[in-house]
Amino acid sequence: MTAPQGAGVPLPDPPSVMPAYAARAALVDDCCTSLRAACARLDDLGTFTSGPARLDDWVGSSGDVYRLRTRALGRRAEAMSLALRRVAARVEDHAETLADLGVLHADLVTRSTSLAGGIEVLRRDVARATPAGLASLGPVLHARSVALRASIADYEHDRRRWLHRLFEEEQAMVAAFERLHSMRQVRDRFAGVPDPADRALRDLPAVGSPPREALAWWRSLSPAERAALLVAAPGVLGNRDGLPVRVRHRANEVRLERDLAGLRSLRERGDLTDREKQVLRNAEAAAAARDEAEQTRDPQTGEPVPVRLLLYDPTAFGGDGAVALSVGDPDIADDISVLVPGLGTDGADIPGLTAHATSVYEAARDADPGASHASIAWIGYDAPDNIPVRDGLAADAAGVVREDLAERGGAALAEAVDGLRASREGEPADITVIGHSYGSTTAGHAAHDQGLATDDLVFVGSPGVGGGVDDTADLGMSSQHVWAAANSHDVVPHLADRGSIDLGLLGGIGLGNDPAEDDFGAIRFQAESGSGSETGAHSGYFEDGSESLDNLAHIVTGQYGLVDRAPGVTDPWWGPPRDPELGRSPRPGSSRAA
């Protein structure tokens, strides 16, 4: 208590200053991922020593000694993996605790500043009080002093609790590492211990089961089984539609870091095979896309945007790779957009598609600041890319004028969207699927063949939306929720079937009807750009500042009345197709770069 002021009104002692807090929970979380990646590599070693490395046809004493030592190496690797898993789980808890302590620290700093300011205001009020007025002001000022003392006491109590919690957390982390500091400690605690992942994998629903069955399986597992699976089977968890996004992200991060560590080590030694070079190319592309997306700041709050690695399989589709990244968290977002790319796309192209997803995210947040959003770059199907044809030739064109890959991709897309819906808790999100180029054919098949569970379906630069789709009715959706964009300079929509005489697919060649045509029934929106080149027109639908991106933002946020609509393409039987948009100057977009 400071000395009494004025007519005996005491001032409280100032609150203790909060110590600086420099802990970075994100870096600790990265450490957890690295530890689990190391566990996964140890698991791989254990699997290798008990399988391919056994060399059962090597007979004799040398073979017996080899197998004895190999088995011992495998057992050590398995014990080390179990030990590191325990440490990794503690590090994950540590990251979460540090994040919580950071929030509490910021609150305590605010309270301390406010209380110090309250003392200064009270001091000035007491000093200004005249002796004549103290008779009436004295009790009021004294009551304020008492209230401040009580608030400061509460603050000091919470400050001590915060410091104690921080100390306990630091001690717990030291103990977790000290308990497994030596190989002897690891053997004593984990040698011969069954892997909890084994039973969990036996109960895993079969591939192709509905996503909700995968979620029910996950929820039935114990914490130990869940932690074990993140290491023992990250590919199973990370690529399973229906599991919570946070789980898939963690599993895919483990697999990605394991691949990067192992393959980069081989590259340094010059031991990479051609297949491994392709896998590393895809892994480094996924890491680059993730790292770039993690630099994104929310345009409304300035806070970092969460990034989720929803899919990662660098060996999929004959080495082309499968990967999906979300800018924003789909498990909690109000609106979700899914970008489906087209011709020439493989796993190594994820940085460019993620940049498009980031643009959609930022435009959507600007269009509707009151809603949260997640924008997913989805390379989850085998887009036409060096399709093998007869005589050993390869031609993208041969694949892009057929819809085989779009049919298979449509099934994968529909399952991916079902998985997003199954993993949600609480209110469902509004989902918009945006198919670009051949991706629109894939999205069309997802809707027509699989009953795609999307609220809005957008076709952008479409070469056709699939055989059997004559108009929006064949998509199983209201025409008020089917949209099309076709830049008048984009040559790709000219590949679609148009006209009053519907030729359909000839001998399996062709990709179906043009959704931007007036009699298809979709709502066409403005998507002109300043680029007069065919290539620029086809690739510019997601450019910052474009009218196309502006309209996409209003669609994905459900602000349909703000979408600038365009007349459809007409194709009378007596003449060539006519595009009313041709020659119109694009209006300035209202996205962030405009």
Second form
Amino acid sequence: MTAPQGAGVPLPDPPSVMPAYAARAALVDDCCTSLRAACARLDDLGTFTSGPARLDDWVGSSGDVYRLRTRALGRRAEAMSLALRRVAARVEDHAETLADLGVLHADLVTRSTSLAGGIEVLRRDVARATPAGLASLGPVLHARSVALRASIADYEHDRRRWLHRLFEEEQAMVAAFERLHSMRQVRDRFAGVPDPADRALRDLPAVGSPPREALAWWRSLSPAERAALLVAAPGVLGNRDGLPVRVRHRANEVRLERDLAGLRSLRERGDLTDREKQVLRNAEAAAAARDEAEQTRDPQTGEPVPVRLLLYDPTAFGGDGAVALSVGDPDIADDISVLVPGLGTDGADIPGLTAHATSVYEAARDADPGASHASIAWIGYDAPDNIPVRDGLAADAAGVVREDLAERGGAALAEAVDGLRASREGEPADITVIGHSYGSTTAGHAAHDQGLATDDLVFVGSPGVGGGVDDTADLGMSSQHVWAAANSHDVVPHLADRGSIDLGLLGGIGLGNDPAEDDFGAIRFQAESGSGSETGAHSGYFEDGSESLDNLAHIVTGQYGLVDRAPGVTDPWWGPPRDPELGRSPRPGSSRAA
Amino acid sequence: MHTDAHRTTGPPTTPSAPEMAMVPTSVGRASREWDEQHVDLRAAAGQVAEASTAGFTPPVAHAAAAFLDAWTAHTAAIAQGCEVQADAMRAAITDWLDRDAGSAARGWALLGFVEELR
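Can I get the form predicted together with its partner chain as well, since the one above is the form predicted alone?
Every component of the complex follows; first up is the chain already shown.
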């Protein structure tokens, strides 16, 4: 307490300054992922030595020596894996604690600054008061001084507690590092210890079982089993619909980092096979998309947006690769949008699709700042490789596109959405599936064949929504929740069936009805753009500032009244289809670029 | 696929001598897999070496760096163990080729396993 001031009003001592806080939880988390990726390699060696490496048919002393060495290496690898995953789990906890402490630190710094300011204001008020004024103001100033003192005491208490917690956490982390530093420590602690992942994997529900069964299985596991599986079976966890997205993200990060490290090392040696080159290309695309998305700041809060890698299999679909990235956290978001891409998309295209998902995320947050959002770039099916449209003409004969891939993709999409719903613990999210181009055919099949559990379904630049779908009723959805966007300059919707034309009957090359046609029953919304080219019009639906993106944002946030509707395409029997939107100038959008 | 055509026994067995037999092609294939393990684990060692300690607070960063150094060495050592295993298997095949009276055709078929690809 400083000496009493005028009228005996004492000024409190200034609060202690908070020390600088140098921890960066995200980087600590990255360290954890690197350790787990290395763990996964050790685990692979353990599996190899107990399986294909045994060579039981090599008999005699040489074979015996070989197996002796193999067993020794296997036991060493297993002990190392158990040890390293123990440390990795501790590092993960450390990262979470550091993040908590970071939040508390920022709060304490604010309080300290505020208290110091309060003392200064009190000092000025006391200094300014005249002797006469002090007579009446004295008790008020005194009360303020007492209140400030109490607040400073609270602050000092919290500050000490914060420092103590940081100190204890640091000690615990250092001890965890030092406990498993040498191979002797590793052997003493983990030699012969069974791997918790083994029992957990035995009870794993079969592939194809409902996502809720996968979730029930996950919830039945102990923390040790869960941590073990992240290392022993990242591919199983990462791509299993129904598991919490946070878990899938962690597992996929482990697998991604493992792939990158291994394949880049081979590339440096010039040792990559063609197949490995393709896998590396997919892995690097996933990493680039993730890194780019992690730069996103929420347009409302300015905070970094969580990014989740909820699907990663760079070898899927004959090497095309499967990958899905979410901008925003689907486990807790109020609204979720799922972007389903079309022709020619493979795993290496994830950066472009993620950019679209980011645009939808930002537009949705702008449209409804009160609701949280997650926008998923989903490449979870094998899209056709060939594009039947070149410069506006159906010119690529090899690219005849049929519906079989959309049918299979529709099943995968429906399961993915079921998985998103199953893994959430709180209120269900409002989900909107947005199918672009051939992705709309896939989404149509998901709804028609599989009962896609989406609240809204949007077809964008659709070449047809699949055979057997004449109108919205065939999708099993209310027409008030089925939407269609078709830029009048986009040539792809012209490939769809209109009026009495059924391309499905003409050699089976059609992809179904045009959802933007008036008798389909969907709500068409405005999606014109300034681009006069067909390819520009087809790829511009997610462009910042476009009327299409604005309308998508209003749909995914459930603000249906704000969607700018457009009249449907008509196709009179006496003439060609007519698009009332043709010639209309696009209105300036209100999304970010605008 | 292992077939009798690939199987060759070593010196004739006697009650006092241990049986000596190997399937050179399966040993050769396994040696390649050990090479893969070597390459993967060497990459893992590099990954541990490159793991960042920048996010830790200063009192922890020192322990973290020491831990990563130690584990880089542990992982590199087990990677080396895999390479030794692969080399030993190639040596076994070479011995077999040198000693075995098998046909030249079979010998040619196995020569690919004698060299280290990775």
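Residue numbers count along the first chain shown, from 1. Given the structure is predicted, the values throughout are model-derived calculations rather than measurements. We call the rigid core the largest set of C-alpha positions that still match within 1.5 Å between the two forms.
Residue 142 shows a C-alpha shift of 2 Å or greater between the two forms [criterion: core-superposed Cα displacement of 2 Å].
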